[in-house]
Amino acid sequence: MSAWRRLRVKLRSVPGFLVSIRPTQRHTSPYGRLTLCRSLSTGSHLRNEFFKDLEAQLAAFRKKAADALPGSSWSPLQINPNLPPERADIVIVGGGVVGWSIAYWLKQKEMVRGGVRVVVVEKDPTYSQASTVLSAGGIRQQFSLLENIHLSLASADFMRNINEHLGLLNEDPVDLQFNQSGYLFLANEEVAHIMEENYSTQRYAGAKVSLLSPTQLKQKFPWVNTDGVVLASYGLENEGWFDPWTLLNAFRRKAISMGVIQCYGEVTDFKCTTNVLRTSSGDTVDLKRIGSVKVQMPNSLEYQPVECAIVVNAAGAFSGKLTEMLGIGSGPKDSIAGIPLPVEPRKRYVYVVHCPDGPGLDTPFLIDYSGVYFRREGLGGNYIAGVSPEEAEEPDTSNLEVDHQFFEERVWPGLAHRVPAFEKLKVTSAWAGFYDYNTFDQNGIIGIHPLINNMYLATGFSGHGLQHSPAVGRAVAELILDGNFKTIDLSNFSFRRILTQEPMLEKNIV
C-alpha cells in the first residue's frame, strides 16, 4: 500500500498528468443530460467554462422564478410597448399639426420639467390622410376678423423665428422653405368695397397691404390678364407658403424631447360621470366629465384606456364624430344637448400642373374673385392649383380619389382666363385632402364644450388651421393651464356663439 502511495505523488508531480483515473460520471440535470468528466481533465479550463454556463443556466432560472412571484411585474402575455400610458394629465385626440402644437406649447409653459403629462393620439401613422399634409400650406394676414389677422401675425413671427422655438440641439435647423412672396386677391365690381373694408381691418390690425388698380397690377404683374378686375389687394411680408409636414414634424420632435407621449390608436369611446342640472325654467341639463379614453390600436382588437384630466379635441375634420360619442347633438332638438359639433370633413382637391412659359419667381399666390387660385411650386414651370367647389357639388368624402373633370370644368378656365400662358399648361399630379369644415361660420371653435366640462376644442378651422397652428396652440395651452387668453383674446371663437346663434363670419374663406 505504501509502494502506491509513493507511485500516485509521483505522477501528481509530473504536469499535465492524470489527476484522478476514477471512470466519467454521469448526471442528469433539470436543464438536461450534463456529463461531468471529472476524471479525463487535462486541465482547469474546461471545469471552469462548463460552471460557469451551468452558473448562467442557473441565474436565468432563478430570474424567471423570482419574476413569477406575486408582486412582480412579469406577466405571461406580451406586453405591447406602443401602448399609451394608463394614465395621463391631458390627452390630445388629433395628431396634426394643431394637436402637436398644443402639445409643444404646454410643455412649454409647465412650471416643472414632467409637471404635465401629455398623450398625443394619432389614428393615421402613415399621415396620408392627414389634413395637414395634404394642404397648399399657405399663409396670409389678408382676413376680415382681427382674430384671423393677430393669429396670422403671430404665426408668421413663429414661423420666421422657427429655431428659435422648434431648434433642437445636436439636430440640422428646421427649414419650412417659407416662401414669402404674397398673396395677391383679386376683386370685381360686386366684392370690391368688401376689399376695401379688409383692407382697413388689415391695416390697423398691422398687417402690411397694398391696394392696386388694375393699371399697377399690370405694371407690377405683366402677365395677369386684369378683365373684370377693379381692385387688387397684396400682401408685401409675412405672406406666402411654406412645407407643411415641415412644420407638423418640428412640432411633434421638440414636443416629444420635452416629454410628450406619442401614441398611434383611434379613440373609440369614453368612459364619463354625469351629473344632472336643472334650469331654471325646469329642464334637466346632463353636465359630462371624461374620467378615461379607449385609444384602439390600429389593425388590432388590443386598445387600452387612458385616465385623463383633461381631454382636447383636435380631431380636425372628425372631431365632430368625437363629441357624438359623447352624446352631443343627440338630445332634443330645442336643448343645448341637441346642438352638435358643426364640423364635418370637406374634400378639396389640389392640382399639380407644369406651364414652362407660366409667371416666374415673383408669383404671388393669387386668389381669383372666382375663388380660382393658383401659386408657384419649386422651379421649372411647376405650379399648384384648385378652386372650392360650390355648396351643391360637393364631393363624396368617402374616398380621397381625385376628380380630374373637375379641374376640366371648373379649375382650367379660370386659371386660362386669368393668366393667359396656362391655356398650354399640363397637369402632371394631383391629391385630395380634407377641410374640418366648419358649417356654422367657416371659422375655429376654441374652447371647452359647455356640457363637457374637462374637454376642449379645437377645431373646425375651414382651410386655415395650418397656418393658424402656432399662435392656435398657445392660445390653447393659456387657456388649459392660465385659465385665460393671455396673447390673443379668442373668446369671440368659443362655442357660445353656436349656442346664441351669432355667426363670426369670415368674408375671405379660400
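Residue numbers count along the first chain shown, from 1. Basically, rigid core = biggest C-alpha set you can superpose within 1.5 Å across the two forms. Just so you know, these numbers come straight off a predicted model, no measurement behind them. First, how it differs from the form predicted in complex with its partner chain.
- Fitting the two forms on the rigid core leaves the C-alpha of Gln57 displaced by at least 2 angstroms between these two forms.
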Given for the second form:
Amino acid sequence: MSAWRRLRVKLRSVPGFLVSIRPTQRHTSPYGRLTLCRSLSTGSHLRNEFFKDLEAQLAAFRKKAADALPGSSWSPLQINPNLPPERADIVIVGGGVVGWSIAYWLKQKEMVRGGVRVVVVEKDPTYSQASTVLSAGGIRQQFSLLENIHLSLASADFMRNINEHLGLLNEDPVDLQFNQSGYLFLANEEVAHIMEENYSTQRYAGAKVSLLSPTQLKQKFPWVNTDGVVLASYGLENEGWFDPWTLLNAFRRKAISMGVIQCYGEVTDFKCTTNVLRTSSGDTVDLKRIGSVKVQMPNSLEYQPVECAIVVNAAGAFSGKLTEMLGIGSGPKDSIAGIPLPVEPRKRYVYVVHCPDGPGLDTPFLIDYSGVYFRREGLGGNYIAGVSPEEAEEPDTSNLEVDHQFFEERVWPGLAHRVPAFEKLKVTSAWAGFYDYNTFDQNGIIGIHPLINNMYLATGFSGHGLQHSPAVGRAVAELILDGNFKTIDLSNFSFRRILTQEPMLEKNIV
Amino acid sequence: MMNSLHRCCQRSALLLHVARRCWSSSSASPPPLHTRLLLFLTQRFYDVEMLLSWRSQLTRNQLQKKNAYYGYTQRFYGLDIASAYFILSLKGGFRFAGQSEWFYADQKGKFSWDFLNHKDTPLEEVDMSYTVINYRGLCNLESQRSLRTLKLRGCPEVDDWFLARLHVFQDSLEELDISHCPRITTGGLAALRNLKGLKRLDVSSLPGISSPGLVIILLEEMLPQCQITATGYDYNLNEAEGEEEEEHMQRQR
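Target state, the form predicted in complex with its partner chain; input state, the form predicted on its own:
Below: every chain and molecule of the assembly, starting with the one above.
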C-alpha cells in the first residue's frame, strides 16, 4: 500500500501528466518538516527521466523537421563556421585598433546598406602580442609635423563624441576612462629651440599647449626637480590617456553591428595577377594585382581563399612579413621592387611601479628630454614608466619577455633624478609590447603601394597608432571609397617618400 | 528665492527624464515595458532600428543647435552681450561685473531685455545649473576671461571634456559648482588642476566617480588653497553590509 502511495506522489510531481489523484498523506518527519521520501524502485525513476528527455527530444525533432523543409540552410557537408566568406570586397589584414577603425569608417561611409563587404582577419584571438592592448594608451597633440597634430586633434574630437559615433541602441554607452591630465615635455638647453618651434606649429594647428618656465613648472608641479630643465611644454586640453581595449572593442562591436565580418586566421599567401610593363630604358616592372588572399585557420591546416578587390595592410608590427609574401623587397637592389616595407617590430618595455609618496591626481604624462617617461595609473599611487632604448641596445623581438635589468639601469635613474620621490619605489609588474617601428622616419605609411595596385598600407606608426587610429581609419576609408583624402590631407605619408628617400622626420626633443 | 526653488524643481524633472535616456541594462531597475518592446523590435527589424536612431540623432541635433556658436550676435552686439544672450536662451542666469542684480530667464524661457543696456560689461558670475550646456556651448563663454563664479549644478551634458576646456578661465575662476552632474568622472576632475585661482569647489553627489572618499582627498591635495565641499556620498565600508547579510542568513537557519 505504501508503495502505491509513493508512486502516486511521484506521478503527481510530473507536470502535465493527467492523472486524478486523491490527496495522499505526506510523510512528516519528527522535526515537523515535510520530506518527500525517496523511493528506491527503478521503475518510476526511469519514467521520470523519460519525461525529462521527452522535452529535449521533441525540440530536437522540431529542429530536424525545420532543417528538412526547403528554405533551411542545412547541408550534409559540414562546413567550419569559422571560415571567412569565399568572396569579399575589402579584406583588412590585422584586427588591431587601426584595422577595426578602418572597417568601421568603411561601413560608416558606404552609401547603401551592404555596399561594401568587409572582412577583418586577425591572427590571434587572444590579442596576446597585439600592440594595441599593450600600449600605454596616451594621446597628445605635441608633435612637430602638422599632419600628426591634425590627426591627434581629429582623434580627440572623435573620442569626445564617441557615443555619437560608436554608441549602440541596446548597449551600454562607451566609457573610455579618459584621464584629462595632459602631457608635459621637459627640454634642456640644447633642444629648447626645437620645443619653441614645435610650440608655434602646434598653436597654429589649433592645439591647446602652453610653455612653462622652470619657476612656473615648479609652482605648478612642486614634486618635479627642475634641474637642467630650461623649458617645459604642457598640454591643456585634448591630451591624456585612456583604455585602449575599450576603444578596440567599441570599434569592433559597432563595426560588427554594421555588418563587418570578423575572421580569426592568418594570411599565409596571396594569389596575384602580374602585369609586366616595360619602361623607356628597357627595364621590366611587375605590377601586381591581388586576386585572392589565403586565410589559414588557427592551429589547423584548413584554409580558405578569399577573393577580394582590395587588401588593407593594417598588420602593425607584422606588416613587413606580409609584404614579403608579395615579393616586395626581393627584387634587384636598384629597382622599386627591391625596396622592402621599412616596418619592423621593436620591443618596448613598460613597468608598473608603486610609490606611495609620488605625485597625486594632477600627474601629467611626463616625458623627460632623456627619453624617460611616466604617467599615473589609477588612484592608488601606481605609475607606469619606461624609456625608449638606444638604437644600439634594441632588445630582441622574438618574444615578449621583460628585461628587469633594463629598468634598474636605464629607467630608474632617470625617474629618480626627475622626481625625487621616486627614489623609493617598487616595481609591481611589467610587460613588453611591439612598436610597428618605421625604420625610415618613424611616421606612418598610408596609401597604395606603387607595385601592388590594390594593397593599401596603414602601418608603421611607431608608437602613435593608437592615438591616431580614428582619424587614420577615416583617411583610409576616404582613400578607398572617395578616391582621395577629404578631411585631412595625408599625402605626405604615402609610400612615395620611401622611394624618393625623403624622410618626414618628427623634430621632437626625444 | 522662491523663483529659483521653482526652477530647481523643474530642472530635476528634466534631469530624471534625460537620465533615463540611455537604455543600459546595467541600471538599477529594468527599463519600462514600452522601452523593452522597442528594443525587442530593434533587434529584429531594420526599420525600427532606423527610426530609433533617427530619433536619437534628432535629439542630439536639437541639443547641438541650442549650444551653437552665437556668431551673429557676437558680430552685431559684441562678445559680452552674445554670452549673456546665450546664457539666457539656455535658461541660465548671470550677473554683470560691477552690477548687483542677476538676470534670469524663467521656466518658459522668457527674459527681460534690460541686459542690452549694459554694453561691453564683462560677466562676473554665471549660473547655468540644470541647463543643457555642453562642450560646444562653452565656446560662447570663452570670451569672458574675468569670470569669477560658474555654477553647473545638475547639468546633464557637462562631462570631462567640458571640465578640461575650463582651462580658459584659469586665471579668474574662483568658485566652481559641478555637483550632481552625472557624466563627470575622476579623469575629468584631474583637469581641474589648471584652475589655480580656485577658492571654492563643490563636487557633491557625483554619481560617476567610483571611490569618492579617496578622490576627494586627492583633490584636496591637488588644490591646496581651495575649499572643497563634497556632501551626498555614502562613505560606509562595504564590509559592514556583507556582515549584516551573513547574520541574516544565520538567523534563518
